[in-house]
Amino acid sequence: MEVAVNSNEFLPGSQGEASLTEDNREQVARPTIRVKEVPERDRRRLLMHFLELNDSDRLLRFGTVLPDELITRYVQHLDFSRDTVLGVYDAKLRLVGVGHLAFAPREARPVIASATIKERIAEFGVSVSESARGAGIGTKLFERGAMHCRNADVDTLYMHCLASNQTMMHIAKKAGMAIHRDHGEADAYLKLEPASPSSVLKEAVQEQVASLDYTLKANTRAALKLLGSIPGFKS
């Protein structure tokens, strides 16, 4: 299988202040998407997100229609100390978008081992709840994942999916990834630039803002729950 990588830098927000296109105007009108690292204590929320995916979505996310018991096992065995899970939470603190960065030694992927001198590569997988689609959540998760890889000294980001997965193909093309299709499956690769003070600061700020947003949502839910227990109170 041919290995192809794109040498152009992929850094979200680094393309300057171009004039607003129709797509850009749509993005401006959308609510702000906050991407936060999912902690291990939210493993149950992660499980609920995957269990809510229908058969078609499970096929696109995992390459096969996993039954509930295998999805449960998958979530139970996620290693949060090795991998990074990124999430977008709604107002009820449900995960409506999940991006999984699975890190592995470059030898684990012989096809792309020669494309990097780094010790690790990263594979990205993403899923978005049906109710939250069309808002750009998948793209935001990918952008944050690419930035995290740069800052973690990983220069090769890899995606493997079904060629029919239009969402992943859209993300890959938008990011400038080189795509190789073979027998109904697709591999996409992105060569990342080294970390910079700007990329490190940007990720830290995004995580801090997303964590604050999460805390505000949690406090609001707790306050509403408390008020709801007061006799005569109507939300």
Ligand SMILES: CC(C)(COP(=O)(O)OP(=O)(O)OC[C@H]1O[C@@H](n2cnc3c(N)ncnc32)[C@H](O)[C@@H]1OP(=O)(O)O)[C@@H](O)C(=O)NCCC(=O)NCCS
Given for the second form:
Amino acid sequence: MEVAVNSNEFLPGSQGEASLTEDNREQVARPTIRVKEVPERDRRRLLMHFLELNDSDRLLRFGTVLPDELITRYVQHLDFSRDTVLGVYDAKLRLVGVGHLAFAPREARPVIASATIKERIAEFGVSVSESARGAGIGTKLFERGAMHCRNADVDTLYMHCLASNQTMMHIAKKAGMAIHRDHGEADAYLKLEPASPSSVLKEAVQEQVASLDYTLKANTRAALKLLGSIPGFKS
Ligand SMILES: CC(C)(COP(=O)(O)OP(=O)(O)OC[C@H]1O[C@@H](n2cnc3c(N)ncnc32)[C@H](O)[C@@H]1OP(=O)(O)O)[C@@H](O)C(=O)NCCC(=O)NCCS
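Could I have the structure of this protein in the form predicted together with the ligand, to go alongside the form predicted on its own above?
Okay, now the whole complex, with that chain kicking things off.
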């Protein structure tokens, strides 16, 4: 497994291509993206991620230009026992992508209540740091979110966004979501297959690998910090 120590690892085209052979160039053109569940103890990292979003990104993500104070409140009130927060960490363990799966009773969304007989539906919101966009992180977070829903006995994944959000519309269409546009806003939803042994195993393996990757990054950072504290050592 590769461990990225470069904080620009998610910049499109940032891979060290000089050392690649023609045969494997295609396969490794993009760094591998590991999606991991974000634990409650990472609220501060979540806050840092959201505060870095500029006004237009905040508008796209939250439907309104949330000021810092309300973003802080949003993060403080994230309910980790009910919802699932998915993240992509860079080499410095900063969150460069965050997907929030909010679970709610189906009656909470009358628009799609008739689309399912399951008790709960899930609403997905996603954001990727500006410097990490275009590398597939948003798509990976979405795919993992859909898999998590499936495995949690939820068959309807819902997204509400501005109809002008071309990138998100592209990701939604690519995933086969049904999109309903109304007054400049768009409701998109996806019917999911029931869980299967392979979907459960796949999610568990992805989580394990992402956790291992996270641990390796944390250890690398700790080792570099330690070495940096040795007089005369230059990193
Ligand atoms: C939407 C967002 C999450 C996408 O993240 P990302 O990591 O850049 O997304 P990806 O790299 O996985 O995919 C981007 C796709 O959109 C396409 N795309 C980019 N800009 C586009 C545009 N203007 N029109 C159409 N497609 C566009 C890319 O070509 C890529 O497609 P591909 O995978 O088929 O090549 C990110 O732009 C973001 O955080 N925006 C602000 C917040 C937001 O809009 N959130 C969504 C509301 S819930």
